[in-house]
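In structure tokens, one chain follows: the form predicted on its own.
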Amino acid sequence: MTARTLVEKIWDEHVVADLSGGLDLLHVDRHLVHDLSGPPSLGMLAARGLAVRNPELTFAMPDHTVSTAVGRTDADTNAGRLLVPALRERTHAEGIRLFDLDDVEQGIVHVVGPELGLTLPGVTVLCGDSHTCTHGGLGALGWGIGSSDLTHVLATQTIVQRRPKQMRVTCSGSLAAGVEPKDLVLQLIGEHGADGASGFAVEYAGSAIASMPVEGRMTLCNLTMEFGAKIGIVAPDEATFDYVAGRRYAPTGAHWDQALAAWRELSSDEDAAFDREIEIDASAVSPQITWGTSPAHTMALDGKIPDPGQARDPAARLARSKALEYMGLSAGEQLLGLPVQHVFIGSCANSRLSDLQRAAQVVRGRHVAQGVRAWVVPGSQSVRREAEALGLDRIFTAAGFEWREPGCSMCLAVNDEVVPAGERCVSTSNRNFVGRQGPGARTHLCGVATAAAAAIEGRIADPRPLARVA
């Protein structure tokens, strides 16, 4: 038999039929529908007189347009009253699963499917976001559609796809003391472009990948979009198997043993052929921030904003060049010191437990700076309730930062939740686009102790210091 790489198997599994071309025809596992993408599609389909097709496999919950503030309602936000009671009547009609605003397991749809055990190795998952590579790092094969993708699954479980080309990326060596997965990923989206990987699928492996936690693993994978490829995956070891036992929707008794015997065998063949192969020592990698307007303009905390003129083609040196004009910022600076405004920590890149945890231990017994609005967005209910156990929100308040509601917050401008033009947010999210967390807003994109330490110092600032006395 031809050996494989782990994306081709799992693919293999979900093929119901070959429709030529490059083409096929998918079985969709898990679809989950959030309240920006989700009402205007199960409205379409509802017009065109169509049900879901299977309810049981779809699960909903508003993340993107609500409001995060404590006490917070649907009416809290311009598209929030819109969508989320759209989201609400929509699926209430189809049988559909909802995790409301009220709900205990609420949170940011790529928080909540991992944790809730929704998210399985070798499963497809599917939603209408471009971040649901975010699934890849529990070793399921999971991507973003767009509406009339979302339709057609909603409508047939099924989805058309053409086979992506296959890339590994392997990081040797492991991460040193302070350096996080986000630094890793941005490294490796700074040397090979926001482009790098478009066609591809992405696997990540290597020792530095193995001994990565999975919640590391999905901020990885979360940032794949970012590097061009739909689908960034990590095999499924003995730590997934950890993360995901006893969660409510994941396998149990006699069907965890067979799951857990399939799960085994999700690994690329050794001789495996990979279409591109990219090494990483990950040993080299160092904290990573970002000084323009693409998660690829991305340079070393303590490093010189690059010269535009330095870029490969005239395409790149003038979106460097506007970019810099547009974060007001030069060719040569330095970030570290840069004052900013604003501290964001949240997004479905960086708001699990172990990332609040990481941002403790810089905040621990320190204050916000005079000047910085500092919020924590924790990415579910869970992980909300889970903090609050070890006293994270108090160790927080006690510095100064918002502590509030799941959602998504300051991540993306469509919830009124948004950086004043012309103001800086260092940021845990995944995008930093002219706009994105609001008309003329600054982003600078980093690890979560990175934006933990901006906030205490009110500049950009190596948390590396904070982090050893804290």
Second form
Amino acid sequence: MTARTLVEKIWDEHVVADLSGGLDLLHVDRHLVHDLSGPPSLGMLAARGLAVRNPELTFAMPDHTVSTAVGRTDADTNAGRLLVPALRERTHAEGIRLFDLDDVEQGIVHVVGPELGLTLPGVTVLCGDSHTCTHGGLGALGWGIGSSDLTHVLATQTIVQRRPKQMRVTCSGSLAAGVEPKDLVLQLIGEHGADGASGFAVEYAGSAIASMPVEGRMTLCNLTMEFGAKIGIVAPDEATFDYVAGRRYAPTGAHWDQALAAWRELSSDEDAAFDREIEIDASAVSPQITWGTSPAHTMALDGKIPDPGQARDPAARLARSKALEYMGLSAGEQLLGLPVQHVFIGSCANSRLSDLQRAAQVVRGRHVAQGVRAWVVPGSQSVRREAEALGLDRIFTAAGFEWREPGCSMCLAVNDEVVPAGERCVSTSNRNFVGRQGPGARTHLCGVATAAAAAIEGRIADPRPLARVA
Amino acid sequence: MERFTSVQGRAIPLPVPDIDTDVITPIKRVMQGGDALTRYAFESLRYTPDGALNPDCPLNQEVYRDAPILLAGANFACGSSRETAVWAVRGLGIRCIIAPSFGDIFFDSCFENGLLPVALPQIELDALADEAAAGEFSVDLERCEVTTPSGRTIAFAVHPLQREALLAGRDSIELTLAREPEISEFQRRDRELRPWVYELAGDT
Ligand code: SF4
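Form predicted in complex with its partner chain structure, per the form predicted on its own context:
Every chain and every other molecule in the complex is listed next, the one we just looked at coming first.
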């Protein structure tokens, strides 16, 4: 048998039918459904007179439209009022397990799937949300789909897919102290463009990945969408198996042994051919922050905003000028010292326990600057509980942060939690698109420590001195 | 689903790279429902911050009114998986988008909605845009050809299956439902190979 990449191995194992010409019909092992894209597709399914084919492989949770205020109900937001009851009704009718708003496991789909052991190495995970690539951090093949495909998965437990090209990003060395996986992936996107991996599935490999905790790998895979690829993945290893073991839906007993034996085979063959290889020296990565309206508009935290004139073509130059105009910034300016009004620590990119621990290290014993609204929105109830057990909530609230309930919140701002027009938000989420956090909102993406430092200083600041003395 | 065989008409040049689906359908407009999706499609490009129509945006220009073809920039419709972006583009009367590259999820969703996405190299896009003001284009899916106002033809590739489905106006659910025996057979075999995928612990 010819040498294959990790993605090809998992892919091949899921082919139900070869539709010829590079299109395959693939089996979907896990289908995650949320409140924003779930109800319309469940409705379309019913309208066609079809039922969910495998409700036992389908799991639902409200996260996108719900309020994250403490004491919330689903009537608290305009979108939630409309969609959460619909999700409840449709999942109940179809026999789908729903982790409802009051469930002890509620949270953002891409945080909850892995932590419940629904996401496993080697499985296919689909969800009507583009950041389903997050699950690749566990060695799962995950990608996001639109509503037609969502209906297709509900009806058939399969998906029609074009075989992606194969890319490997080898990250040598290791991240320096105070540098996060988020910085690594932002720098990668900045160098190669928001479409740098368009049409590819991306495997991350190398020493920096091997030594990276599983939660960091999820952050890396999460941002792969912003690199233009639907799929990001890391080969599962002992750290992955340790992460999965004992989780609520993870295999046990003989099934565990059998699964583990299969998972140990999940890596790219030594001589597997990749269509493109990129190398990045992780040791040289520095904290990043975005200055524009694409995740590719990133720069070193202590750098200067690049001149749009340096962009690769006239269209990109124009886009960069427009981005600066929208952000109220100019080329050559430093971001360090720029006043901010909002800080959002959350989203499926950076809302896991290790993220909150990192933020707490910067925040401990300090206070949020006056005039800054600073939020910590844990990714799930489980993260929230664990953080509280460690006393992180008290560190945040004592500093003047709001400690909120799990959900997508200001990442998408469909739950009325928005950044007002013209105001600046330093955010650990994954998109700084025009209007993403609210019409006219100005978003700077960065890692958790940088966001925490901005809250404390009231301006964009280097977190490293703060983290060190803490 | 509406079938696609060919379209003829103006092509709107919108050579901005990385137009994301939040720009095509801002989430606020998605939630408003009704015609907000189409009316505010590409809101930050088509409207000025005070809500007036931006006359500089080609999508607003009289010469391109009701044009069925969009000549877009690289990485068109990247970002969120929201299919509302496809519906909004259709709502503007567009049947075919030609771009150097597309957001992958958007690209696939087009085929489920009677919209043809065509990928051509940037240099071809530039040449097409140069002719945009000159007159009408046609895009023929039977022949897989774009014809420019000056009569030049440019061939493009589409996956044969996706082409057939568009030509016939069939969506993929219909096609896959016909393969139910294969899906059952796959699951039967797979259950033996990977029982842990199907027999979940958890709520027991
Ligand atoms: S947190 Fe943001 S990116 Fe993640 S699932 Fe929610 S809306 Fe999508």
